[in-house]
Amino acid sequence: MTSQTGDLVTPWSDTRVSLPRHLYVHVPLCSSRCSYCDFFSTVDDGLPEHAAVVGHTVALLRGWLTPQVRWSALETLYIGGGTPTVLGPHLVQLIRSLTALIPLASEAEVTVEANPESFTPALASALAAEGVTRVSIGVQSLDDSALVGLGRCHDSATALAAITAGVDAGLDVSADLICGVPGVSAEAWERSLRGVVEAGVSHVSVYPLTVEAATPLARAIEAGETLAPDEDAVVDGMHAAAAVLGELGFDRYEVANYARPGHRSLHNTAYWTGKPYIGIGGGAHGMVDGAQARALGLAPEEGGDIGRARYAYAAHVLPGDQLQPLSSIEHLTVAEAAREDAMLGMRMSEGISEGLAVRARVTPALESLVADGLVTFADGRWRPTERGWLFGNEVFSRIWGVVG
């Protein structure tokens, strides 16, 4: 059997390996296109049919289940997008079909991303009955004028109703919020933070408004139709989030993520701590370790020093009758994989161990970051400071720039 990777066709290995216990599924459909978004998705206008999207996605997963691999029960399943909840009842069928192929572990975390306008009490209850444990809702703001500017198709009342639907269904609810939106006062930003907590969320993700090339927001700024985010306002918003959410009992465990004790995102933590994961769907990414890459035909035939392989699917919804090819494969050496783990680990409040820093050969870079007040070292761990989080690109570039 062979693996199709664009123009690259490589043989499957005869070696059976265990594949990752983390699965990401991308549903590239949305009710509308937000002004700031550059993730791959298409507006859901009824075509392609939702049932066809489900069937295609399940077929992609089935393609990974070859005689050369062993699957263990999934520790985490994350269905993102796009907006998976536009599938409505077909989303329940998607989860049922995926878990029929690969079972869930007894304490598995199952997350579904949702937008307020498509997350109803009936859907929340149906998802909970199907084994979903967590929902991540794209609230973005509780300021209605900000929502209009961001191109969202819900208002604050709909967002709060969606949170209530998730809580009432017994789901662990996370809210995404965006800080630094022009025209939103510090007081309005604090109301959004407090409002989602009062509504019952146990997790909050706070992202600065970023202008991505070729988005409607970027074009509007270039045309002088709207203001660009102010860097000082973004920094003030991140500081306010840390203060308000800390006061309300949320721990900041990653640069952009806050959770009540026991409510961290296990799936996202797997990303940040270098755990392999399978990603499927148009525009989805995945990462496997060296042994898995060789077994799946994602490593060069000549072998070599492969510590990790990252891959991406072509950005299509349904490319005709064919399953998506992999549009790219990136190989990291063992040393590069260790450096990547060190870099991503500095997103976390726990930082990285001294042992990982030594294996990745990044101790000198970390020492220079300590001198600049961006990193601390105590109790055998290197940790980012709050200033280090604000200047994360500097931290990451110095760690990744180490040659070894």
Given for the second form:
Amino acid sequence: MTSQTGDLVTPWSDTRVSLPRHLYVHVPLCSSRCSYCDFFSTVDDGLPEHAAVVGHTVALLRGWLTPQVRWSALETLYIGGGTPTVLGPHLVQLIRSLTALIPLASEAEVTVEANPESFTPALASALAAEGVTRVSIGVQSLDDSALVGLGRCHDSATALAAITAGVDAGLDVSADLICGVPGVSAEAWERSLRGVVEAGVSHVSVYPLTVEAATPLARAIEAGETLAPDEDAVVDGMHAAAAVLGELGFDRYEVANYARPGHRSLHNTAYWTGKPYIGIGGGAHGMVDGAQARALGLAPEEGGDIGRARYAYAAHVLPGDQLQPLSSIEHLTVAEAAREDAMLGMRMSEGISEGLAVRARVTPALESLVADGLVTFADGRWRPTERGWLFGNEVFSRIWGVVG
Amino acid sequence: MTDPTLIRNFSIIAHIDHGKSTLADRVLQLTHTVADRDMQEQLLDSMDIERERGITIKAQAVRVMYDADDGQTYQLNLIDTPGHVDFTYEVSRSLAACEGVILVVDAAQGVEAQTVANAQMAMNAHLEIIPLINKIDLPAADPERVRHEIEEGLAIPADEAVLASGKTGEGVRDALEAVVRLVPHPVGDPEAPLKALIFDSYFDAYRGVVALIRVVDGSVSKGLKIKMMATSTVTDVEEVGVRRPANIPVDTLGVGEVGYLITGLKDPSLVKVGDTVTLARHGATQQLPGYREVKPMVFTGLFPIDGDQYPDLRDALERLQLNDPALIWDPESSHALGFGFRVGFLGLLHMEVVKERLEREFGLDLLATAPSVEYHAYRVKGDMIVVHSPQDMPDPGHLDHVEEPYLKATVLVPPDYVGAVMELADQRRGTFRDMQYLSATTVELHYEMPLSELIMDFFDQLKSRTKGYASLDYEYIGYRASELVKLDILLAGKPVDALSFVVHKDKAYARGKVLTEKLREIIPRQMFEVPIQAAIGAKIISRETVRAMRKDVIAKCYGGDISRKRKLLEKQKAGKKRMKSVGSVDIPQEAFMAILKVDE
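To complete the pair, please output the form predicted together with its partner chain; the form predicted alone was given just before.
Full complex below, order starting with the chain above.
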């Protein structure tokens, strides 16, 4: 029992710990696997049944509601995957059930990840009616041969139609694009960038093609069937994205994310600014602060220097599995949590405050990064430079303290 | 004490891998010195590294009792010797304790370079030589050819060469009969003052230094006051005994006997191999011949990868030195590598063995710089500086001339490969001396060449260019003036001291070029462009560039990626730890050895 200074402890005062205001829900189904992807997902062949997936996901969420905690209205809800839109009408049902369980704050950001082939005008309208405000579409490229190479099951026309569907439904639309795909010329890359903007997106994420171990892409490169991404093409692609999107009025607010003013992803920003979030579903991760971890049974009730806890679900959390089968729980001390925040903050153009740097005790590391031209310091904030973004590993590892 | 006429002291000598230690094992079994159930392979090679590499590093002595065909029981003292040229001095001291040798020659390989060198050493010591053709069980065995090579090449009669197989035990009894019949018994004066040769020593944590000795004159027993003549150390005998192969104390060791001697001395530098033990009072005045200080020939910098291990490295070197007085070192500091030691070795094998023992037995993670030799740098003002490390080479402006150690190298090779050997020797500044046919299948070539060239992977090259047929032996013949220059390697404009080396001026350009190219491949791309330059003094002779890396991961980092990202960074840290940072440049360890692997 804790008491607040000046307040009388009354029997009806609520001592339950408030849970995070950000929720991530993982839908581990896709219509097909892409060659480069190593996220957990199974191909949607009708089994498990979509209704069962919805029921199971809602049950998972309910599992977090214990007498020791209380939900606060969510500021952001993100339905990711996988490809949530393969659920079709059941996706609408899922969102309805989730928001019936936990209220959304007014102005809450509700994002759904979508793939072009399963994002129809009808689904877009239904989602918008259910409170969805934002859709993040996996466009990847508007170059049809690149789409084939990446193992995508849509073409550029379908992608543009999906964007239009989102815009017409009144949603904020974000497009994911992949740069450095072998065989895509600089001109074709610029056409993809301009194409999605012309179609009406207000947000673009640009990632280099990354060869993850044990993916079909990695095997194809190993076998000499396809080219590995070229470093120069990747870097040139990143520079082109910054130039083109900047010219079109987009602000690069994170190393790989661009938005028109007022259209940043609040949910993703929470990840980069140390805000706790609950994640549910197979392979999903969550992060809670020390008090939340204790209340949720993710940490001992007393003792220990626990600044935050991170947990992950086992990959195969599907209907029929036990509820809340977490595969890992990790504790970070208060100091480590601050250092993690400092590291992640340097992905953002805003960087981190002087205060956080002091709390995280990373000022000397930041100074060394300034000396190498990877970071700047101005107006009380440490910010990454363009070069610092390109050499993220160097920046992060010096801040995390694993170098030097 | 045994009647000297019933004693035979002999050694087994051979080229490396000709099966000397296995043969010694069979002798121990045949004479029931070791019960069959206690028998392990290469019993006399007690170090792990000796067994693994199949080499003998330390001399060993064991007494066996042999019931000969003549009905007498003989005391045979078998002295196993190191088989590698690095340990030639130890071999020579072991031979000095014997009256005869069994010269083992592989029935398939035939006479090789160290067969010749060892046989010559035995002849120079006037020892009875019993040729033994070993491994006759091998399908490729050709005893007749080998017999011929022994006679032609070594001028040793081989009609009655023993045919044996250490593997099956065949012929081992014949060998011992030959020892009894042919090796002279020791002769000495039992009434004269004690004279005993120390032919090896080792350190025991409880007993201190244990010397292995051969009594020449007089006798030695517990309680006697003795003197080590070379070091003038006076001490008491705590224990004498014989090795069977475990130490068995005895009352006295008399004329001709071989055994061990414990004095309680803890400092190995006072008990030197080759020294003579005599009485403290009224002792002998004349030392036994052949004693010399063992001088290291090859030097390398050893640096702990983790600077915190520096004190551990020093302790480990001190511990190893207890058993290996040939090991010497001085502290060395490098801008590139931090604090370490400049360590002197008898040769490359000795260096490898020591490095391996330091890493394995003491858990150290070490970086070794390219080996160097001892240069004598004569300065204009008239003095001479001993240079063990390229860093210490005086400025060209102050130098009058530089001398370097030279060797006489002996190469034995089938006639088909003579051209290849000549070409290699020529590239390595070798001066041809002479060549002779030992037999129709074996040619012996003599070269004089700088030791510094030999330690540059000469042996590997020799082996690969002769399909493994060539064998090599060498002996030191003194210092000679050479036109040598110090070549510096600069990374990002800064000289990296640990990459400097001394090279003949005519080869400096070629080697600088190859090395900068090699380093360009080895040094990973970094955040900045890294120029690699080779320079003599202020003059740049070659240049390469490691292109700058343009990015270092811009992967997604959402909710699930954060833990993974941190773990990835930790993993990369482990990888980086295996590199040395010099200024802003990360240099992988192999860069420091690249100079050794420069094909020309």
